[in-house]
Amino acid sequence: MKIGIVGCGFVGATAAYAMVMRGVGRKLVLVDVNRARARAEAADISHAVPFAHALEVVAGEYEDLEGASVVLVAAGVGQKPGETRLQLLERNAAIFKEVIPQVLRHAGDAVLLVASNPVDVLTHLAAYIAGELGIPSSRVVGSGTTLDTARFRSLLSSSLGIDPRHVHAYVLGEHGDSEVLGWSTVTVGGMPLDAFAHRKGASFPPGLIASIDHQVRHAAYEIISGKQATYYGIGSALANIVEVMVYDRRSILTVCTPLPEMEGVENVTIALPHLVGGRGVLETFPPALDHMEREALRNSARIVRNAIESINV
């Protein structure tokens, strides 16, 4: 099973390393406009193979993506300290208009997984380009709020003193400032959050809720302020999504893909719980949010839609 990675910066290279550590696929092909960087990353990561899983890791060109089942697109410029994801849009949209057609020319049967920011808008743009080539939008998937959801679950589990794998909670909407934490739909061990917390003798007062919201919503800004980029968390999240696709795991993930309508906003790409498998997004499951959360999700969708319109898609 061949997996392509286009863009060998911090995110793309870390995702490749995470795939080697997890044993995802059989061959990784790294492509970058900086060919020396791609060769160096492929060599460095391949040296970790004896300590992990038997994957072949090579540098290549776009034509070497032929036959890939998944192509991860991490091309683009990084987010600067103090810069919002949406401020990246104009620069990275221009890059995508060059990169996506070249990927699809050689890997037209692959599922595209978009990681570049702002991921919602760039996923929409990639799907628009793919659509012109007759490729369904369900095969163009963005990482969405997968990492934000993991942060939310981790913070909830820490407050409750339990394994985060038993916390079901979602972050929805834009992967950015307007994202929506779905507090009303949180369940733990099959029980609503309030009921489980009561049994544990725990509580979620407004101050704790506000703290968790802040930590989830501003995690990237704080990391970028301290080390200029985020890559370990998103690299691991991307490896997990690729694993779900490559092995057709059919997992419910908060990825993003174009939607005909969401909360009254038409033709928009935001993160929702989607069933993900070998051919991309298979089904969508909009959660039953409370009134305030639905309003927040509508606002988030409008923000993303306005950004999409700014690039005339």
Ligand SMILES: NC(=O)c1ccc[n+]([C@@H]2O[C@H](COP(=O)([O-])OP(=O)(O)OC[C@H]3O[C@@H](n4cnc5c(N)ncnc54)[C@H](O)[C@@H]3O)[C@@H](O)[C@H]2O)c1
Contents of the next structure:
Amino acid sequence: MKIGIVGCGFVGATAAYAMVMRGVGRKLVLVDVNRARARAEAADISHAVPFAHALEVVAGEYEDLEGASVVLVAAGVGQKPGETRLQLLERNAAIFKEVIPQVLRHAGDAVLLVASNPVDVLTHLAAYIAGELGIPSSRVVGSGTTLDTARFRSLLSSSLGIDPRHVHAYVLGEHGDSEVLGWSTVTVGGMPLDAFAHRKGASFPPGLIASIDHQVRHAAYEIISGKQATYYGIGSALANIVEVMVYDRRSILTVCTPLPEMEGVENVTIALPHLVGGRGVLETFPPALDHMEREALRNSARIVRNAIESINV
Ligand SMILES: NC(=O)c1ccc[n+]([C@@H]2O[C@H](COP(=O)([O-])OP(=O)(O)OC[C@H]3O[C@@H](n4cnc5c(N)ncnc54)[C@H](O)[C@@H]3O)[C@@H](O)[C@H]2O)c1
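Switching from the form predicted alone: structure of the form predicted in complex with this ligand?
What follows is the whole complex; the chain from before opens it.
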């Protein structure tokens, strides 16, 4: 099974490395406008193969994406000092208008997985471009809040002293400042959070809730201030999403894909729990949020919709 990766900087290359470590797919094709970078990353990652799984890792051109089942797009530029988020959006949107048609020309049957930021808006743009070629938006999936959801689960599980795999909790909305932590829908071991915490002799006073919220919402800022970029967490999250797609695992993930309407906001792309399989998003399961969370989700959807309108999609 072939997987393409377009943009092999920190995020794309780390995702490729994570796929080799997990044994996802059979062949990884790395494409980058900086061909020397793609060749160097492919060589470096392929040297890890003897210590992990038997994948072929090569650098290539767009035509080498032919037959890929999934193409991850992590091409983009970072924010320059003094640059607004909207200016960054304009620059990355210009890159997407160049990259996405080339991917689809050669890998029209692939599921597109978008990682570049702002991921919600760029996923919407990629789906718009794909739609003009008759490709359904369900086959264009952004990483959404999968990483934020993992951070939320991990903090809840350490507060409770249990394995995070038994915590069901979701972060919804924009992958960014307006994201919504769905506290009211958290379940642990089949019980609502408060009931489980009570049985366990634990509690979630307002101070702890605020601290977890802050840590989830500001994790990327703190990592970037210490090391300029985030890539291990997102690289692992992307490898997991690709694995779900390649093996049609039918997992519920907080990815993003265009929605006709969410909380009164039309034609918007924000993260919600989606059933994901080999053909992308199969179904959407909006959770039963409480009143304040719904208000926050509506606000988040409006923010993303305004950003989408700013690039005239
Ligand atoms: N979704 C998430 O949760 C998440 C997390 C971290 C980073 N990101 C985003 O991922 C993107 C990549 O981040 P990074 O740290 O790897 O950046 P990076 O600068 O290290 O890598 C970007 C790569 O894209 C390539 N590129 C630029 N223009 C291109 C084009 N036209 N065609 C092909 N390749 C092109 C560059 O040459 C570079 O190798 C950024 O937008 C970043 O904000 C997303």
